[in-house]
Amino acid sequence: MSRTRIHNFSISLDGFGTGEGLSLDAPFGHAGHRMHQWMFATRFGAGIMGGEGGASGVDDAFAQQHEPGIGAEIMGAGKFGPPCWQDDPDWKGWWGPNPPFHTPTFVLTHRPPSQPLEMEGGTTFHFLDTTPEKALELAKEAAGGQDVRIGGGPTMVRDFIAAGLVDHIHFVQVPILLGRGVRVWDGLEGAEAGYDIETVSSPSGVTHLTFTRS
């Protein structure tokens, strides 16, 4: 049975999934990178920025299961991009001609590209205006019995999870205070309480956090 999964998703201290301020230079606004050093460490991080090395560890046993049973995926808009990039007709989005996901990928934006975009790779990106329920429907028809995973950033991840939607959460705690940006906790009062959660600490300082559907 199709799962529905949000793996490596980093927040601040005090909840923030992103900072403020994102553009073109600055993809995750003031936060820069900070909230993603613990996955850069790892093998998977080395792996997915095109080098070798990386730790071994908890951290890495965490951020492997990102890919395996992954049919498809959906993301915001701001994932996918910078603000305003749908007035760029070039703007394939961040990770080049052959972006990491290797899946049908499903981006929801209120302005929506008319067409499909076919990448390298087995990516092709589906641009929709529509409810999580309804690009939830369609990601797991393209998935073909694999697993869907929300991809973030954290308003897709907040809207997936107040629509019940979501079985199965890895969070990653990062000690840092952002302050101000996008907060994932907002309006998920009790969520919890549909879940199995367990956490895991790393030596890196991060925090594992794990909600599977009870």
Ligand SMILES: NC(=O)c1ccc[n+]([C@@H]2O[C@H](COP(=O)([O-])OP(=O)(O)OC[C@H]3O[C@@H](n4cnc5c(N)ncnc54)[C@H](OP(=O)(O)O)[C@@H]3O)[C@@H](O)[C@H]2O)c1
Second form
Protein chains: 2
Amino acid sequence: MSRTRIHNFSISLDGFGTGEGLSLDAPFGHAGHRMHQWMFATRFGAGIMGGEGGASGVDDAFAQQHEPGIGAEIMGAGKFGPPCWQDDPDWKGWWGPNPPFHTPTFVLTHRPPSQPLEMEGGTTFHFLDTTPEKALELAKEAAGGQDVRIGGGPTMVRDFIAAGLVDHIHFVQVPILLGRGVRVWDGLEGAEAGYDIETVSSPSGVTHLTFTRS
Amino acid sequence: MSRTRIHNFSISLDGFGTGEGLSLDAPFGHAGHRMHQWMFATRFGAGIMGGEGGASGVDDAFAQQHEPGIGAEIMGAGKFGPPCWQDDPDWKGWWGPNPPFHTPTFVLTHRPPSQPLEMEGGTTFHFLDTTPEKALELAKEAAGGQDVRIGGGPTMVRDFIAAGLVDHIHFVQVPILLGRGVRVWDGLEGAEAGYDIETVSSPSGVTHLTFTRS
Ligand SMILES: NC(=O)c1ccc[n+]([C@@H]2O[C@H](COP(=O)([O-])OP(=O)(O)OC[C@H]3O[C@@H](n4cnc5c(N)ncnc54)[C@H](OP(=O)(O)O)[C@@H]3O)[C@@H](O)[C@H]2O)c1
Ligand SMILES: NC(=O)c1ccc[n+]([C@@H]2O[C@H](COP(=O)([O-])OP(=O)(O)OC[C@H]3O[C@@H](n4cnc5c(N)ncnc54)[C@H](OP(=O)(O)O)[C@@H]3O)[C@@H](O)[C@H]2O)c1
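Please give the other form, namely the form predicted together with the ligand, since only the form predicted on its own has been shown so far.
Entire complex below, previous chain first.
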């Protein structure tokens, strides 16, 4: 059975999935790089940056689960680019010519560019203005029996969880208090029902939370 | 040096310290008993209820720290009683004739009863309408060199942390999504600075967070 999964999604202690003031210079707003330092310290994170080394303890064990078995990703417009990227015909995402997805990747936006964007390395960005349910249906078809990753940011993560569409969630709670930004937990009262929840604190200071459909 | 400490303060995964709809029949509103089940399963919790037994692992080790070295408590009006307890001259708190404080206990309220309430077992409730700073000063005097506990609820916990008055915080994150109630983290952007933070996940499913002044 194809599953819908969230991986390596960082949240602050006070429940924000990104900061305030998103821009070209500040993809996470005032949160800066603090949300993902735990990941860049791992072997997985070093590999993403084209490097080697990095820690291979519990943070890495979780981080490595990001790729295997994934056949497509769905992300929100806020992850794909800074506010109003839709007005820039040359915008191709943050990730350069060879983005780290290597699968069909569906970008939800109310102002979808008319053409998909074929990148190097197997990533093609498809732009969709549709419901979470319909987007997941399309992504599952494109994934050819493999799993679909829900890539974030917080607004669309919340929507997919609220719609009951997510089978496995991996959140990483980072011990910082952002105070402002986009909240992950809003509108999710009682959403823990139907999941087995585990929490594992890491020596790095972050806490891994997993929700697995029971 | 006398320290100011918070212990056994439960928060939901989405950051609420109590639910919505507080009343005489629902001291935690729609949260019910879910916030403190972890504690009542410990030896400490069983002892509070006048019983014996209970688990003595990591949850108990943390819970037991609630009492030793404490010479006074400060609590908010919302912990002392249901909304408008000030209008009931017979209200003496939730805890019966022998409350579990056994020290001078300062209740912050904008409508303080004129007389302190002397209870059995060493607890005297003093009612104060003053700033967190001044309340702490009075509590420290009353504590005679021992530590002062900040007893909650979330509104006053937030105020004391924001004012930089708390030396040690023990929060217990419970894996439930309350969705509504009183938020603990509001207005605390950057408040983690100056603390060493540890997180320890327990086999019971809760996660202990400690903030210790560095
Ligand atoms: N914490 C993490 O691990 C993590 C992971 C990924 C990203 N992020 C960060 O999260 C931030 C972005 O998150 P965000 O919450 O602002 O935005 P987001 O969740 O990425 O995207 C939300 C936006 O996508 C579009 N959208 C969502 N659902 C749609 C639907 N069903 N139909 C049509 N359009 C839809 C809408 O944009 P339009 O109306 O503009 O089209 C909506 O405002 C960035 O800072 C990013 O770096 C964090
Ligand atoms: N999560 C936990 O572990 C935990 C621990 C303890 C309690 N609780 C729960 O928390 C809830 C109560 O919390 P809450 O946030 O609603 O209220 P609270 O923090 O107990 O009390 C806040 C109230 O105290 C009074 N107050 C606070 N500071 C004051 C000051 N400087 N001067 C004068 N008055 C002041 C004000 O009431 P007035 O204006 O009415 O006087 C204010 O609304 C209850 O449900 C309780 O059971 C939870």
